[in-house]
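Just one chain is shown here, as structure tokens, and it is the form predicted alone.
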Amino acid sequence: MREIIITCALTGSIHTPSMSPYLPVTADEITAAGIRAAEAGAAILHLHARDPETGRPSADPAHFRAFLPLLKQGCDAVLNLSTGGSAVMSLEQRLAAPKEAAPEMASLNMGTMNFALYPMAERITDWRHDWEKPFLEGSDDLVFKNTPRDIARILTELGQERGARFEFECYDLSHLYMLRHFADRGLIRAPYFIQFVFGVLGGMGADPENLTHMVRIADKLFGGDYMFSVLAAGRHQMPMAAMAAAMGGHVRVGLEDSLMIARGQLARSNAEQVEKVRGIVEALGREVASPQQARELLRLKGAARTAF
């Protein structure tokens, strides 16, 4: 495939405000970051919300409503809402905003897993908010829960009832088999957009051989009915993106996945990462997909059919 879809994950729920002054927190910051990332070449914006006062990850639909219409007005990118939210949120909380918004696209983690963030706490000495350090340190006993029952509910309530398509986040080989299970149950239909996730402690490591093996197994399980994208945490972001692009896959960048633009250098914006990965993939002969091309490739329902 010549066209390559760039996804940009703007803020996420992993990094905390003390880690970077450039992490978008308020609705205005998230809106501006998304519009700039779209202008730089991101066809999809992967979205979380935060409490504007504390910077804490938020599941409150009001916090999503504060930026979703503004992003829709300000750019043509596909707005992809997380159903993962944060590992400390209940499923009810995680689904509240996506169910209200009925987006074109939503992310879906394909399994329950350890989600260990605690090594990050060792690198911070000055904390802006009192919740940050306990949140990170407590993740040595943190499980992100997405059971088969949870996944079936998300597929039903967002997919079948609201017409969303999914970014299937696979952190491990077993997640591919879980995805095949739900395809066999008839709860999802091709083409499947699979996001291979590398470098999160609790999931698979960012090793090149893991990517080649995931592609090999996905080929076996899904044949020509899927497309893959790659995100890699931290310093692995750009090398793994380059490998994915060379293999014919798609890529995801953004401050949710890495706060850096180079070794020892904080990225000043999401757009800076999009611009960098765009240069990499175009040098490999790939053509950056527009939002409309992404909609056609992924068979999305279109922005006009969302509820915001």
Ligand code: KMH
Given for the second form:
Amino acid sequence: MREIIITCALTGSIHTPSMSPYLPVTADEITAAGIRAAEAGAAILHLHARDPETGRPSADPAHFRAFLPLLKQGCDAVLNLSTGGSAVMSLEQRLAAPKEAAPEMASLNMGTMNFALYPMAERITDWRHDWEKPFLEGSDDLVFKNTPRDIARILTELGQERGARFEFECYDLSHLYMLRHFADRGLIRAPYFIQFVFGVLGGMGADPENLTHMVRIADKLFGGDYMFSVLAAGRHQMPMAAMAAAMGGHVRVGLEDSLMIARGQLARSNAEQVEKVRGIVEALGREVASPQQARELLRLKGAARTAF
Ligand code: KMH
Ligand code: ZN
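Moving on from the form predicted alone, kindly provide the form predicted in complex with the named molecule as a structure.
Then the entire complex follows, led off by the chain already shown.
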């Protein structure tokens, strides 16, 4: 079996500063978190930006510009920019920074969906910022929009025009069929790197049967033309990653997807989660991919051809 690519998603747009003091927010924090995660074994860093004053998810290219060159200097990991941003952002806003940066990789959510974060609000008693509570509670009536037209636009403007390749985020079986549709339209090239996403309210739950079924259908739709990786939200993160590693898949961890390192215990850093999953991977007799090996597996254009 091939090496396992560990992706680390450093901060995301789901969790808010009140939930953990360890969530990276400023450019310096995101840079330091990324470098440490890469040293621990992450070959890919999945990136979102935040407003350094408020910790709110940000699509402002200036906030990305503040850490992208520093991360590039500080480590060799593949820098993967989110095009999902946050459900409250327009596609125009979500695309601004990736278009400017022309990264090697970008995330791409394969459908429109509910992205319900509001149950998390009930657990917080001390709010650090005014925006957090309405941001989480408002997700009971919020649509994350990625229509086929949006997906085609992202593929064209980032993939075809800027040479990015994609982390295809599939939250449900239906998203695999949408991905096949774009392969049939000739808008994407194999090998496809498919990120199965479990445990987001609005997407599939973190049940092992869902993982085996996703693999079964992806095998049918893509044959040998794809690789899968697994991310699972919250407490499901490590068990589902272990399952993915045992099944020949890749893994994603990071504070974007879970703030914990064990039951009732906050992770003190992204690197801590990378170290933990690395231990699982190696205990299963699999090797962790270096950034260079990840570039070869995913056929990336190389860090020298980005615009930052
Ligand atoms: N936090 C993940 C569940 C994106 O950035 O495009 C979703 C995500 C979306 O990573
Ligand atoms: Zn993300």
